[in-house]
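The chain below stands alone, shown as structure tokens; this is the form predicted on its own.
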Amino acid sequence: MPGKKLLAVVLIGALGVSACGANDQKPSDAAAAKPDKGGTLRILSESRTINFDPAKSQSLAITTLGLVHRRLTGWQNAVGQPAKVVPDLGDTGKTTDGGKTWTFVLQEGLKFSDGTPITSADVKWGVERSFAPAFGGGLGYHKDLLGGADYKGPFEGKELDSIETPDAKTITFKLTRPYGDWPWIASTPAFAPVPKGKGAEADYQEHAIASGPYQIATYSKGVEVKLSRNPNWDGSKDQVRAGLPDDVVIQLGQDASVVSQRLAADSGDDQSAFGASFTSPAQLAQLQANASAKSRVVTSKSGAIAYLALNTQKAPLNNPKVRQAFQYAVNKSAYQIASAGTAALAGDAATTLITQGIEGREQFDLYPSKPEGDPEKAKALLAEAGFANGLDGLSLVLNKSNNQTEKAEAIQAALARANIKVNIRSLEADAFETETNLSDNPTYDLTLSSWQPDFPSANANIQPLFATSEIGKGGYNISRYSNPEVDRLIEEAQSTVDATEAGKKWAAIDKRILEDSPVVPLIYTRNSFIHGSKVGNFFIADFPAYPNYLQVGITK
């Protein structure tokens, strides 16, 4: 999530959410109340496993992994404010050569849960460990920048020369090129410390040594993970985590509909619980008749961008004017209804590639039309491109596991109005990934997807989806868009250290890419989550569209 897997922390492919959530009305008393220290927080998760190995994790900085592991930097987020990078284990970094070399200094007195000091060598070891093939799968933004193409990790005695630790508190990263977002990259999971020499075993995720407020007490696969207090965590040295509950219990393998029913009933231990999965539109509709439950639904203002990707390397979609016709042919209103029943439930219609809540984002619409689209304008553009009779035989491929059939049918019907005939083809998850992310010669014309950035920068919106380097080989440029000018502009923006200046460059790139129309932005999806009545400080900030696990506590 770049290396982020679609729907890995993923946190993408979000379901539509209620327009009557807590961001549209006064929050519930429990969510607004200041929680106390103590008690047991319960998290009800559909997942059958929780990966506490930072090298393998794609967890956002404010979610599960952050309860156990600190990172070099952290996120500070709040409702109505853009997310900011803040110190965590170290400061937020300094560069003296325009972003190519970054130095961080760790705080004094930091300790692991076993009582040993946390040093810069442990941070370096954690990053190096993420290069080992046996511990892959985590976010990999840092790997090319550290020149690690041939590096296979530290377990054979080799170090990564691009990371220097001159003393126990200082760590310096020498990048292959200037990169202004490196302080954000230092907040990704691989920058959690692992005691040097540790973590060679395959099941490290079940007994990882903690640096955060909680340590793994018990891990029962498919059943439950219990986290207990880390006695060596010092809250005065951690501005990212409140560390309020005494224990956190994560119940695994929970059915989402049952979770919704349990939390709506709000009895016993479930009063101190929240659901880790999105509350679906069907579940939200059921909650409307329960005033107490309805008041305990918290809804994001925005979220992942859902989009229709056009295979720009396959005729006739290699013609920009043909692709621009799709911007008018699509009925975003119908897509919203197919997603969640109403436009308000689904999320706002999207017109930009950079998601809402990202600092520097600019709102614009290069293809203004009614929410229902403009099929006549689409037909005119097709005629200009030499397709006066429309298009026939295009394929729209779907991932079966994402339950997108109704959305695809809405797209199919809208395109038909503009004389664009599309066949829908559903594939199993592995076949879908092979076709869209891995194949060198894919046969699809169109596909539906969504994306939420891995860190709060437009960089994480744009580069993974539109850089030429992300085509195939597991990348997520599924529109197969390749434009040397855009590649150059992306690298220029990535090299810009000043956040305001970089934001302006990313906004310009957003417009430049949409001029070529490799994707049709559909909606900025909303996420809803329900919590028990004793869960306090349960909020969803402007970014990301997930509750901040690190601030939640239990009220009395």
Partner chain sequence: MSTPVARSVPAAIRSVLARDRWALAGTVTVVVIGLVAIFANVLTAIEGHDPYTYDATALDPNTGLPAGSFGGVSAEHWFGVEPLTGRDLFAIVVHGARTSFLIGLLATLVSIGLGVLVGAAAGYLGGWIDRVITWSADVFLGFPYLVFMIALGAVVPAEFPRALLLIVVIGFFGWPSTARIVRAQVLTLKERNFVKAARVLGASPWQVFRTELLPNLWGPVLVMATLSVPGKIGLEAALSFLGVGVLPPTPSWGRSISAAIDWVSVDPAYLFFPGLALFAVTWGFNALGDGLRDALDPRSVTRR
The other form holds:
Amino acid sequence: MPGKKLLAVVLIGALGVSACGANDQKPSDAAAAKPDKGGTLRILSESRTINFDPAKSQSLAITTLGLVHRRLTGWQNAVGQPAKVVPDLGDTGKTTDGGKTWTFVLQEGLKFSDGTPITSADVKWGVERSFAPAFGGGLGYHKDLLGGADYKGPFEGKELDSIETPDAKTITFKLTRPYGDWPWIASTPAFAPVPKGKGAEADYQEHAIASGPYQIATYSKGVEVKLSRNPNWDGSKDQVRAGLPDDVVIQLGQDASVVSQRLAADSGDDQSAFGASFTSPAQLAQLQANASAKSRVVTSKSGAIAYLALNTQKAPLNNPKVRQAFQYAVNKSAYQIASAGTAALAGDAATTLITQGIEGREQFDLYPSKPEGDPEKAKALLAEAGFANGLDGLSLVLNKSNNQTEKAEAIQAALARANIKVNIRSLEADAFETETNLSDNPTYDLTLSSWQPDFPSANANIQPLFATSEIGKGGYNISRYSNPEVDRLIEEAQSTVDATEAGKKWAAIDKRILEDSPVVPLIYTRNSFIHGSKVGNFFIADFPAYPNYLQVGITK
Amino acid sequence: MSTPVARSVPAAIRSVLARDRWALAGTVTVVVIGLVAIFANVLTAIEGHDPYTYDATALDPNTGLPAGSFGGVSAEHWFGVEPLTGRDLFAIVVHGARTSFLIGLLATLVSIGLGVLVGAAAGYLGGWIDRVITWSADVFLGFPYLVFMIALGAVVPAEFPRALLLIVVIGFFGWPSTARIVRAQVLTLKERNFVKAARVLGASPWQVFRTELLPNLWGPVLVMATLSVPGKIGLEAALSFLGVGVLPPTPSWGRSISAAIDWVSVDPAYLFFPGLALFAVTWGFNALGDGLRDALDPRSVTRR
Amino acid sequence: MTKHVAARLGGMVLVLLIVAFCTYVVFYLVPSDPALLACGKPCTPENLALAREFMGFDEPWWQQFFTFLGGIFTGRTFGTGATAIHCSAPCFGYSFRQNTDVLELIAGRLPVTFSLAIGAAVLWVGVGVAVGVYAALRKDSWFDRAALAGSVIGVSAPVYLVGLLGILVLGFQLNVVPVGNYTPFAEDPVRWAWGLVLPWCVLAFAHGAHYVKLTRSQMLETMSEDFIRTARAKGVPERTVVGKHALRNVLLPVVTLTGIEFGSLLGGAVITERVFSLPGLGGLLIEAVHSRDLPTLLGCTLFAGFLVVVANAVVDLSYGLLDPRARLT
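Swap state to the form predicted together with the partner chain from the form predicted on its own:
Full assembly next; the chain just shown is listed first.
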């Protein structure tokens, strides 16, 4: 589950919905007024901990962590445009050998909040630190590529040989194989600098040394984090952060419904606050009646792909024909209602694996039918596959903490129309993950899941979910889909450096995988957020389906 | 000597119901909701819905809220429907009564049964048995049982019948308070002549318990039971409210109330009906129990 | 007496051990892996093994239990070298989910729960006893009847239902009281109290009902006893009779009940805090249950057990001191 452990967002609860306006994506009224420099921005978070330790963080490049830490590369995202990789501390990287060796050059005159210069050695130290067992839990896409299987971090006195720092400004990564998306990987949290030799303590997250516009002023566990200006941050050397407010206060452990009520009421400090959690269907229904509040709800145009995974290694779903029947048997319309009340609130019906807003995505539908599905066609396909009487006793596991019961029941009812009988088994998050991601021999036939890529590349959409290497062992290939041809295509696309060319390859893989029907795409889940009337420039770009914290400011 | 007390229980109930209007009202409430629970299927069949079927047509297409006013209350849906799912709320409440009664009554049975046996054993046999039991009761009273139940509810696999788990757990943790009262009763009864006589005549402890002690315990036991049913029902609802009670889609008042929190300002009916039902049952049992206690106060029973 | 106290203390420790052990076993049976959290994304089996080793989850379960117990007296260290995490004695575990020593977590949340409990207890004992006494003195008056009916309602209405109604009506519809706003006492006592008014009243309504009933019946019983009649016959003013003689007899069971209820405070706090979204111990516990944060859970359960046991012991001992008769049994 992407986003599950992201710090700024809490997926527990509704999976994300939108206000009624389906595609009228535009910054809200308040956002249209240009925010000024200064003021105190408040972020109301449901989460109890905000992890400012880059090694432990899974935060997106444009949310909380980005306020304090810069990374080697950054994201530029805007409404109506696919997200782009742009320079942050360094440039966007150059490769001379087709994507196996990547060299980044840092900008001149960068400083940490303590005044010491930021060097390539600090970036290297930060990456190395993410290998230490004490600092686990973050995004680790770089680990395998840097060949660090036996590396246990820099605190045991060893360096990671695959990273070289010939001078204070240059850093070179020698990968185990060509990887075109490395500049994107360099935008993940572990590529934030940590002053060389520092950060051995477990509570580094509470006083992390900043490179971004803000530093941690106070950190009260579970209650509040106050960020104040980092005097050594130079805005002219940072193109992804506006750094408008003087202070940012993150209030932790806030009840989502209370947050929604407070922001709707829009009084006092709440005017300059926004909620970090998704606005639930119940809250949205409530906000409909309040014109002011309604105008302050910002809804993403698209979002994570919700899908029904079919266990391709277990009979009878090891038969592609049977799996294709599921494409027609599901009722995407009922799923939309179950997840958010209406189709417009829930998000568009999905037909591709690559999510909207990702460069190179191609829209297609291999299994066209009505939104309600086509049970007759499903039955016919099942009959062709030798199951004229349908299927019985399939087990659908789901993660209880994601509020998926209603959705699973909607799927159950839809499949029953095509004589597919399903039993629902709900597990707690850990147990679910143990079964779907770690078990060598799981017993489920179906499972519901959703995925948002961790960086804006089709690669992050497809490889984690469909490469053979991601089956079990902690990977997210929960349909346990294994196709040597697809594996080869994935590796080929991953090693393509040219983005346009790679995009075409990924789109072809998308189609190729769906021909085998390992999953049934359901919807691209919309997320809605509400903000106070003085919060300006609050927008959700095409990707990711979260507001860009780095650009938000306070209007006077 | 023991018979008059035994006979006095139904008599006391009759007199309570005749004199005490609150107790009567409570009894009527309990009986009505009890009947509703028993005939849940019939009632929902009359209404024409079940608590499980989704119905998107009963929802407002713009918000997912029930279509129509006050939660969509209509001739079609007597209590309206659930937001987002369109499931019939009357069916959910009525079947929820079944869940509540089943768990509340059986858990009370478990805890009272256990408490009486253990308490009587402690009081009558005395010695090390008494010490062990008294000490265990202290342990259990010192146990943060709600915390533990929450923990247990969260870890027991979904395959295990949830109602059974709740009955056993809620019932089991209820024994010490009953046992304490029963023990105290038995300690005084033990010194009474009819018990002494039975003992001298060579009756076994089990015989004494059945023929001499139990008939004298009915009064206080009945009061305790009546007064502890609402607690047990409330506990089931509280656990479901916290998300560790009966599993969906089995209807439960506590879970409906919990789900209704988020909707309360736009769809108060969703909170109103299950909340009212839960309140009515707890109130009914409490009113009845209070009346019974006034008539069958444990102290007055033993003094008699 | 000393022997009694010693036995009591010994019993307390034993109870706590049993509580800890049961919680431990129950949570150990869960098919889940706390190390998953620290494993990262993507989580490879190698990373998982490292995380397990670091957290001490690679030992057999009984050994982990003893390590936990040992930690209470000697403290614990997770990992080795520069990155090791020290949890000094008394160490009730370290929550890797929250990157904090469990005791610190509990200490951070305790003020909220105590604020909630103390304010509510003052209200419910005060109001409950006052109403109970007045009702007893005016037996069968309309006040008495209303108090009785109200107390049955109070006993019957679940805290969360009353709380929700309070939030809905007073918080959102009328906007009289704030909702979901906790300010630490040290920061601003007025805002602290104002933010807690609603939960206090709701809790007091639910709990006070018991006190009304208890006080009323106790009062009625006492007023009919000989020494009251003697005092009255002697011409002692009614005020003194009620205030000095009768009330003293009534207070004993009230104190007992308060002590016991205070002990079970954490259990009740779970629900109240959920309804009012207060960041207290109850909330911590629920979060721990849902995130399978075993160290936090174990710490909270143990702490809850500790409170109950201590409250029971205090009540027990004070009972012995206050009422000589009780010592005989």
